[in-house]
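Heads up, the chain below is alone and in the form predicted alone; it's given as structure tokens.
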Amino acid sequence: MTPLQVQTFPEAIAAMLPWSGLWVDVLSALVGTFLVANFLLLNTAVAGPWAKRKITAAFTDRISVNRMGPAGILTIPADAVRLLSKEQIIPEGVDRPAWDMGPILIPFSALLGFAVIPMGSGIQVADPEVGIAFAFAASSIASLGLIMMGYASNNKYSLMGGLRAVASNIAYEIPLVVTGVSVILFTGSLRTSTIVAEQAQPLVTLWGVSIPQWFAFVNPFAFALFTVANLAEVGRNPFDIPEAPTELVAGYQTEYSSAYFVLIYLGEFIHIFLGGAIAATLFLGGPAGPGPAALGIVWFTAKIWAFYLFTQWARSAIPRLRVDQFIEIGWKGMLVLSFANLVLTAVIVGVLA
């Protein structure tokens, strides 16, 4: 192992068991990438069917789930059989296997991402040196997913959601990885490890204490830019253009039903978390926090529900935009301020070097 790598979830789970060789390490990562999708899909559940619900009532001043199960909590395994038991409906005219595959790809590109994410306590599937620009990519599949099911569903509003989607992730993907790379010019490395690394260094010490060299404390105006560029991406308020439902139903969405309808809705929350996940390791320290290391998966998890309960708050408080104002702020707004703060960051960069 070297300095710079970490060991990985895989490689843990190999060097417990008393064998080894080639099916040794396939099966370690098939059991370690079990377990990290489950975490993840377990989030989802509590998030997607309750948690939302839950929220969203609490920000607009109404009575939310509460009649199944303790809190309502049993709303998430009804809302489940409910939404699988219901007839899958195939339109006429749809273009299949084009349609079919466009549900899937959404939460694979999500899991996919998380691959590389660092949650703390031993807990990375994998670590390669191209980590932050992998979680990037594999998150952008989604928009040929998107794109798939409007074009494949033979109807009008689920065409233009899929061409909201994909100029909506053109104007403001851009902007969100050049953010991205301003980070990278701190540490000199695509490794979301030693992103993850760096931000343990002490930025500085007031009275004993010392506050961590987070990047969004280093570089607030980055992390501002990344967090609105990241609620474009996940589609949230005010950024909710493809579905829009007061314009086109449900866009890319309208005609989807039954296990469709729940794989487009499962990773539309997964997506939610995964942007929070690399907001998180790029400039909140990944699992960093108080108390011992192996909390890391704890403070893990505590990030991304914060960002999961900022985009919440976003969905309920902040009135959607018309879609030419939507591109508007994307191409004129976040792209300059982000090429900005990427040039403003190399000058800094190149002084303190």
Contents of the next structure:
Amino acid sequence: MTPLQVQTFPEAIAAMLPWSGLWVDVLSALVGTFLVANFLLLNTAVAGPWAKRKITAAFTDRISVNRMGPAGILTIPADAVRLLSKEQIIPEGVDRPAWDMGPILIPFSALLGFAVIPMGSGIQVADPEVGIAFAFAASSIASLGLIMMGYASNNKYSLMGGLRAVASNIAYEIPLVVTGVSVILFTGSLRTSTIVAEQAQPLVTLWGVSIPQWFAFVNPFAFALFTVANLAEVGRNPFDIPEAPTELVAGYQTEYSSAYFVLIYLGEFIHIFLGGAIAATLFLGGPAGPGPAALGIVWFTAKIWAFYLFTQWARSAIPRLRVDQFIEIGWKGMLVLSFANLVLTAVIVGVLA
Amino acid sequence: MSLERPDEREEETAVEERSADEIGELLGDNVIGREEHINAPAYVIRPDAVQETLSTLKSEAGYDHLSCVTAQEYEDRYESIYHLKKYDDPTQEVSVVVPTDRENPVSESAEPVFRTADWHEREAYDLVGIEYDDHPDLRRILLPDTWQGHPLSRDYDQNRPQVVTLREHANPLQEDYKAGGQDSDTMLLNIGPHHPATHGVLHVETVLDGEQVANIDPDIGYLHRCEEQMCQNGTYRHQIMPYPDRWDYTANMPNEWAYARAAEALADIDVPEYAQVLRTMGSELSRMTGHFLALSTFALDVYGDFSAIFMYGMRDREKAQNILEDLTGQRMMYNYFRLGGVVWDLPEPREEFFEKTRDFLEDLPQALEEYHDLISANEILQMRTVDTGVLPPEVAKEYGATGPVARGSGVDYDLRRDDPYGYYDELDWDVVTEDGCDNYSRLLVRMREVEESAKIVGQCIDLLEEWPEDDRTIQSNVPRTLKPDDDTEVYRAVENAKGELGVYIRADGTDKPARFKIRSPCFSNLQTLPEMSTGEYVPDMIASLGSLDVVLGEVDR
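Could you present the same protein in the form predicted together with its partner chain, rather than the form predicted alone shown above?
In what comes next, the whole complex appears, and the chain from above leads the way.
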């Protein structure tokens, strides 16, 4: 068994404590995950009520929130209070335990995926051997939440949204994972820290600048494919079919208000960030960037925000596909291309190795 | 007589016209009397010969456009008037009057001859109380099913409360009816009345087979205010003009022209040329505001709620609206027309107004370029809209579709050119048609019509700038109280942003209309939705609804 290559975040915390033993491991794991989860929630808080409005406004020639605090930043606490103080409406005939569990499952699954993501500056909660597979698996638990919400809401729009969500997740998860596998062919390991370390090696040196071997540079086609599948996975234009407000009102989340509504949105944003994080880990060298390694977390944050910006841009500019076209592109286009990419990569890697 | 290709326009000028007597002969024994309406000859026919008469007129005399059905009650009888026109030449009109007795107001339905009569007769039944034999589905259309009485009938009690408990209302989910027999897996979905894509309070009862539309029934009337009755309670001179602004509330000014045109024909009022130019300019600016809104909300339907195009469309709509605000003092309910002219001249200083308008027109090609980049050139949008929501030209005519909806189906029909009014026939512009018959064509027609409107406004500005200062009469001399002669009837239509907006007025010698009937283009256009959407996916139905550009204020009146 290969030894752990890097010290994980809880281990680093445990090392700082003067005691040792099982309870210290448990405590440091809790503290570590608490800090990471809160960092992500903080990002989501900025992204949801504020950055989303500002970004969309910039794309659509508007000003948007600007009354509370500098550039309207204090709208975040205001919105938090507003949303949480709304009435929690529980419609008649909803299937209770499932209806309540759906909104909890969504942010949970996305946060779980972050456990294996190396976020730079030594922040990585766990580094298991199955690393990236775990991230994919955790993020797709969200589909279960969507089905539960769609089915338990006792609403036809929710039902259709739930069905569409399942269809889209099945259709686009396969290309997503298969494209991810093409990266694994290069690294030979599922461990996220190995994947990141592999990308630190130089690809070429141009005019004295060493370009690292980021897989986005090595295989841009796979990166493009992955980004598109990722858009579908997080349900943003042109693939926001499951919600499709003008068709299905709000799809699976039609019946949710107050705290549940917040949870769903929270989950959606963390999901976008997770999508960005997986893309960064597989294709953009994880937390790598110019400057000292301690800046890793900054670069990592920049990368997941870049993906977030990209989703908002797509939202403002690209029309939504029709549901049948969406499924068709998934099964007949993306799937074929991703397998072609996988075979091609395998051949190249086999010949080179 | 197909009008699909523009090169056949030559033929159109030579549409065969029959004299009133020839038509009378053609109809033979069915005619039991003749009347003369201001706009057209009218034939009074037997109530059991409606289908025969209309199909003769349609197939043998070429009257293929049932523009409107007016129903009204006299002291001694009920009367349905079918206003017929020709798509090839709407100046050729004929009215078919069907009287029925008061005790048993039943006449034959025209629905088998003209599909559009379906909704029009339902409305006549709902508001006036005439029943139509052979009608496939004679339900109330604007009022709730539980309504008691017919509001436009003479013995209707205005003060009777219409309190209905929720329990008594029909539950649309009561029987989740199956479109394909007992074994099918269809599902009834109520889209609206509160739904992001219905653009107002429209309720579409949709039967879904999976994601596809198996059956669809638009349910209207949520915004019904009985504008017709309100107009009947107002005096011709001043009290009616504010109402038309409330019909199509996205492009308001051309509506005012509909009333102005009908009332001016009825009372024989002249309009000074200078006022005609002002009217033309205002109407076209207003049409642009309507088309910008249609474009941007269509983008909302197809792109999603965060589309940049919506705000781009609003930005340009705002510019046009600012100009109209300068002109009229209002941003929405302009109330700018008066019988015999308009209410204000251009705002002083005139140069500033001209400059502002010219700036707007100069920036417009660039803005439209942007729309073409964002919308019509987008491949995904083309995937979504080309060959969806198909409305063949014959079907469009069957349903009395007009405006961009008809022109998007290749029906070359525009009252501004074919039945000229105002200053349109003096100006240089083109009627836009597209042959695609689909959602994409309707979108393109609107985008190109904006360019044509800009051409018209530009020419109007030039004319107004050079107009001699001593000849700027904005209103002709109209008596304070208008009392058109007893028993004169007129039906006149104009082209508003949505299509043919007609107004029928019957005068009874007082200063208020005895019957005021509005022919709304959206009402007829919305009727085509089932034709377009049956068998298509829900998203395409939503897109078709957006491409029809219905304004519920005008559908429900």
